[in-house]
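Below you'll find only one chain, the form predicted on its own, shown as C-alpha cells.
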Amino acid sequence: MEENSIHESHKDYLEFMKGAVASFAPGRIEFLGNHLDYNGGTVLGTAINAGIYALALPMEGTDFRLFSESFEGADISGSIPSLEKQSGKHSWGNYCLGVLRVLLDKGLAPNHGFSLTLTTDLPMSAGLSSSAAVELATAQCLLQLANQQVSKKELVNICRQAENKWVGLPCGILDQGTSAFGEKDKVVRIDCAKEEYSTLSLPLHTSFWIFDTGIKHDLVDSQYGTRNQECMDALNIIQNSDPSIQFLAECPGPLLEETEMPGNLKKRARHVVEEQNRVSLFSDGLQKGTSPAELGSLLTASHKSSSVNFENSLPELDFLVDCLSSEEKIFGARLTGGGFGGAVLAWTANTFSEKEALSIAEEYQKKWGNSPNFHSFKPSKGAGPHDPLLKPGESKEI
C-alpha cells in the first residue's frame, strides 16, 4: 500500500511538473575594474558557486505569477499584454518584468502565461549582483518556455536592457556578462567597449572570501546614477580636447591631468583611468605568472581609489579593508560591487581559515557594534538551464 502511495504521488508530481523548465544563474564577484563597465573599460569578474534558481510552469491564457522566497508576502500577478512597473515591497519583480518586456519587444517571449518561482543560496544585498542573476535566470526560463535560443552575448544584452530601461539603473555589462560567461577556476575578462568576453586562469591555491557589512545598498536610489553622470560629464569635457576619445577609460593619464574640470569630476575620471591601468597590469600578471602577493596589491590600491577618488566607499568598508590587508594570508582586499554599502572581497591563500575570518569579524564588531557575515566562494560556471526535477545545487545540466 505504501509503495502504491509513493508511486501515485510521484505520478502526480510529474503531471504537475509537465512542461516545467528551470535555470540557474550564479552571483558574481567583481574582482577588479570598479565602475569601468559603463565607462568603456575592461573589467575582471568571477561567477561564484551560489546564485538564483528559477522554476517556471506554463499556464493557459496570458496571466503570469511571480514568487520569490526572499520576498515573502510580495507575490506578483499580472497580464502579459499589460505589464506594470512595481513599487514598494513588490519592486523585486521589476528585474523579472524588465526581462519579459525586452523579450516581448524582440519576439522571444512565450505566447502563453506562466508562473515563475525564484529561490537562492546567495547572500542578498552583499555586492554579489543577485539582481543580474535574477534577470539571467528569468530570461533562461522564459526563453525555454518560448522554445527560443540566443547566444550568451545576446542574453547579456537582453538582461542589461531590462535593468537600464525598466529598472532604471544605468549599469554596464559587468554583472550580467560575468554571470553568463563564468567558468570554473577562471576570471572573466570583459572588454566593455567592444563587448568581447574571454577568461583567464587564476593562480592555484587561492580563494575568495566575502565579508558582508549588512549595510544595504539600493543602487537605484543611491549615488550610483550620480557617479555615472559625473563620468559622462568628465568625458564630455575631455572630448573638447580630443574628440577621438570615445570612452572615459581610454583617456591617457597626462591628458586627464592637464584638462581643466571641476574637482569632483577630475577625481571620478582619475579613478576610472587609473583603475583601467590596474586591470591591465593584473591581466598581464596572470598571464606572466606574477605572484598573487604582487597582484593582490592592485586590489587594495583599487579600494583606496574607490574611497578617495570615486567616493563610493563607506568608513565601515574602509575599516574592513584595512583589517584584511594586515593579514599575512590575504593578498589584497577591496569593496566589490557598486559600493555605497555591501561587501568587501578578500583574495586569500587557501590556508586562510574560518577561524581567521572570525577574528576579522570580531575586530569589526568591536568598532561598529555588529558582526559582518562572511562567506567563502569558488569561481564557477555561468548561467544555464537546469533540470527542474533536480534539487538546487545538483550539477546535472540539460
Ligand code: GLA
The other form holds:
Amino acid sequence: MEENSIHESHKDYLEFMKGAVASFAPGRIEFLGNHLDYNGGTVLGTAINAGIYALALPMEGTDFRLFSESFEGADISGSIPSLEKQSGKHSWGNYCLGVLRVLLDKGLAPNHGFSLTLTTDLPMSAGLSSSAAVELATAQCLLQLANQQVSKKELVNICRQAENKWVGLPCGILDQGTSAFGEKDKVVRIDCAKEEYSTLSLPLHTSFWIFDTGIKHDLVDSQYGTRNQECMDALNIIQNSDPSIQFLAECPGPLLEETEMPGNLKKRARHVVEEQNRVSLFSDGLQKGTSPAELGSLLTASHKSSSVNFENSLPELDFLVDCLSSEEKIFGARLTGGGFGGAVLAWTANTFSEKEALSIAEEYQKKWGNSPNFHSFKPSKGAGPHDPLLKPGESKEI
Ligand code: GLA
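Switch over from the form predicted on its own to the form predicted together with alpha-D-galactopyranose (GLA), please.
The next block holds the full complex; its first chain is the one shown before.
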C-alpha cells in the first residue's frame, strides 16, 4: 500500500516536472592575466568545483518568474514582452534578464513563459564570478527550453553581451569563457583578441586557496569602468604612433615607455603590457615543466603591478598577499578578478593545510579586526546542461 502511494506520488512528480530542464555553471578563479581580456590579451583561468545550479520549468503565457534563496530579494517576476531592469535587492535578476534579452534579440529564447530557480554553493562577492555563472546557467536552461543549441563560443558571447548591454559592466570574456571551457585539473587559456580557447595541464601536487576579505567589490559601481576607459585612452594615444596596434595588450614595452601620455594612463598601460608578458612566460613555463616556485613568482609580480600600476588593489589585499608570499608552501599569491575588494588567490603545494590557512587568517584578523573566509578549490569541468531528474551526485550528462 505504502509503496503504491510512493509510486503514485513519483508519477505525479514526474508529471509536474514534465518539460523541466537543468544546468550547472561553475565559478572561476582568475589565475593570471588581470584586466587583459577587454584589452585583447591572453588570460589564464580555472573553473572550480562550486557554482550555480539552475532548474527551469516552462509556463503557459508570457510571464517569467526568477527565484533564488541564495540572493537577497529572492523572488522576481514579470512579463517577457516588457522586460524591465531590476534594482536594489532584485539586482541579481539582471544577470538572468540580460541573458533573456540577448536570446530574444537573437531569436533563441523560448516562445512561452518559464520559471527559473537558482541555487549556489559559491561564496558570493568573493571574486569567483558568481555573476558569469548565473548567466551561463540561465542561458543553458533557456536554450534547452527553446530547443536551441549554440556552440560554447557563442554561449560565452551571449553571456558577455548580457553583462555589457543589460548589466552595464564593460567586461571581457575571461569569466564566461573560463566557466564554459573549464576542464578537470586544467587551466583555461583564452586568447581574447582571437577568441581562441585551449587548456593547459597544471603541475601535479598543487592546490588553489581563496582568501576572501569580505570587502564587497560591486564591479558595476567600482572603478572597473574607469579603468576600462583609461586603457582605451592609452590605446588611442599609442595608435597615433602605430595605427597597426589593435589592442593595448599588443603594444611592445619599449613603444609604451617612449610614448608620451598622462601618468595614470601610462601606469594602467604598463600593467596590461607587462601582465601580457607574465602570462606568456607562465604558459611557456608550464609547457616546459618550469618549477611551480619559479612560475608562482609571476603571480606575486602580477599582484604588485595591480597594487602599484593598475591601482585596483586595497591595503587589505596587499597585506594578505604579503603574508601568503612569506609561506614556504605557497608558490604565488595575487588578487583574483576585477579587484577593489574581493579575494586573494594563493597557489600552493598540496601539503598546504587548513591549519596553515587558519594561521594566515588569524594574522589578518589581528591587523584588520575581522577574519577572511578561506576555501580550497579544485580545477573542474565547465558549464553544461543536466538531466533534472537525476539525484545529486549522479552524473549522466545530456
Ligand atoms: C572581472 C571581469 C573580467 C575581467 C576581470 C579582470 O572579473 O568580469 O571580464 O576583466 O575582472 O581581469
